[in-house]
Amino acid sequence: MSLPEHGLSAVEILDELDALKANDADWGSGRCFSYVYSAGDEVREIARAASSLYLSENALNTHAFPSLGRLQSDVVRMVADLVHGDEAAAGFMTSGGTESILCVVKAARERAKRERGITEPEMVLPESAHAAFHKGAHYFGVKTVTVPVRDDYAADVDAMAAAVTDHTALVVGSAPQYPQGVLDPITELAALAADTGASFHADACMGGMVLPFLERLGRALPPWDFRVDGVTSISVDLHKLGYTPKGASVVLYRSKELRRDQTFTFDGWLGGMYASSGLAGTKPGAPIAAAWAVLHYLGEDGYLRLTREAVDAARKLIDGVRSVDGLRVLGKPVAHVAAIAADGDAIDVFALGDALQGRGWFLDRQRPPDSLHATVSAGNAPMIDAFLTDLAACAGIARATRAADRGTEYATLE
């Protein structure tokens, strides 16, 4: 495609976009368990309206756009309060969990060099930690030391302790981890980091807008946030179960001094002082404004309601999966994330995913082991019964298909 010689009309452009979207995952219907999470049309509209007010503004320079500085500060402070950050806690908004994690890796590298003189930094992380940590290690020259998880998919404290050395700049745990929704033993892992002077990051991109409200609803959880000594940073994605538009995440540090290791400043060119808080220079104002608007629109009572709906729906889904012959849920999910795997070898779980997608359901595929990944949000809650009905039907078809395939294989061998 080349640039059209003559511009198209607004109607033509919007019609073309509608046509292009026809085969995209229908996340608004509650049939998509990944990527986009819905809190309903009213929340979507307030986000749309706030975004439009800041469609072109740039938060790279908050002297030019002081309102964006205020909005970002408000969002960061609200999230810090949720994860028990005190007045010293500080952070920035980023474009998403990956950027938040990359910033943390860079900050940990800088801190290790500044405080301990480490020039060959290492990062110790469970194999369940998000792939973005490996991306950050690749970008910033940090060696990854990946440790197998326990049989229940939680981080193995003893194995990670054995991997920590004088070169360790960062230790990682998740609250919860993405693949199976399991909460890592944050207190013990943070202690490992503190003992060697390393940073410890609690990756709460998945749970940061769920676990605080789950606790307020009466669920007892092991401590995982800034209440834990040794936790130096936390990432929280707002565009997941905070129900804000993409891309909005918050990365928090226990102090401004630790946050300073994230920023980049440069004055050695002809353009004057350049400073940026994250990986990008230009920082779109629309996600910041939309996040601020949604947080204020929902408030604590709104998030308590949405969390209850999401976690109740996830529990119903998990119980339903366990009732289907040939399927199981991996580990012990703590909140709203679950991985559906085969129980034995009677079902090809990826074939099951294909069959479900044929009926309009979208779940991510992941391995090892082969499983279907479901992030359950409040928007999925009305559709859980329908999903479980189709899941049982598709599982029956998958069992029959696998049995028939094996019969054919056996006949061929004979």
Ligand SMILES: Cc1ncc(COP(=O)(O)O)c(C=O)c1O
Contents of the next structure:
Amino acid sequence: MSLPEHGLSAVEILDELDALKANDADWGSGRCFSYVYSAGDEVREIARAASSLYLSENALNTHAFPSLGRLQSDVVRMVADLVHGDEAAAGFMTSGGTESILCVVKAARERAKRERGITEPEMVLPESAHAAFHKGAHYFGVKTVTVPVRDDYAADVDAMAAAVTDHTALVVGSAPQYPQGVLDPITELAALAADTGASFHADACMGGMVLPFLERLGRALPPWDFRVDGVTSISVDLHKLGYTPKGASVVLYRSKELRRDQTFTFDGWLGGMYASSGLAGTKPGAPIAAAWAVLHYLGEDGYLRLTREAVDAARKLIDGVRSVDGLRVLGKPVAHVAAIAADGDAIDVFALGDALQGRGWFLDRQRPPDSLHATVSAGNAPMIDAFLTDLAACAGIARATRAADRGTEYATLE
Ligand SMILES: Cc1ncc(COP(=O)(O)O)c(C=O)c1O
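Given the form predicted alone above, what does the protein look like in the form predicted together with this ligand?
Let's see the whole complex now, leading with the same chain.
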């Protein structure tokens, strides 16, 4: 492939893009249980309009583009308010959950060095914590101490306590974790970090735009946000259940002083003073403007409605899975994320995933243990009944296939 000698027409280009998308997951139909989270066409339209106003602007320099400084700080304040950050809380927008987490790992390393003189920092995390923490450890030279979870997939406080040492710079918990949607015991984990002077990160990339609204809808939840002493930072992804376009997450610190450990400034090259908040240099304005627009468009009542739809749909999905012979849901999902696994060995869940895919459903495969991942957002809600009908049918096929495979095996052995 090389650059076309002459530019193509807009029609040709858009037709080609449309054609290229033909085999992509069909999220618009509500049949995709991860990656894209839809609050409907109206929300997408306001996001599109706001993005197009900021297609070219660069948030690297908010002196050049003060409006982007203002939009970011509005978004950060709105999210800080949701997670009970007080006046002192401070944060930044980043490109996504991974960048927020990378920034936190770097900030925890700096803090451990600054306050406790730690030069060989360690991070204690449950094996359910997102892979981005391992990426951060790899990038920033932090040793990971990964601790097995309990049988119910929640972080094991005693085992984590045993892993904390004088070198611990960061302890991690999730609200909820991605693989099984389980809420970790944040109060107890944060206390472990506080006792040793380490940072504690509550990873609410998945739940940060759900759990606050779930609580407002009357669900009693164990505290997991800045109300918990010892929580020093929180990540909240807007491009997941905040229903904003991709490229939008918020990383928050309990204080400006803690946030300072994230930033990078440099005055030793020929380009003058350089300062950046996160990993990127040039920072696109479009996701920031779109996030600001969607938060304002939906407002609290919009998010309460979407949370109710997503969580009711997840409940229905979970109950439906439990009623299918040979399937179970792992752990106790707190809200909108669940993992579907085999109960016994009558079904190969990955074969089940293939059969569902054949009928137009997309669920990521994950292990260990073998399971299908479902993040349920409002966009999936109208499709749950249809999904459960196909799930029951495909589970029947998967059971029959396995039984037949066994028959063949025995026949061969004899
Ligand atoms: C709990 C949690 N943390 C972090 C991430 C990483 O987010 P991103 O894919 O936006 O980088 C995810 C993504 O699903 C997640 O569920």
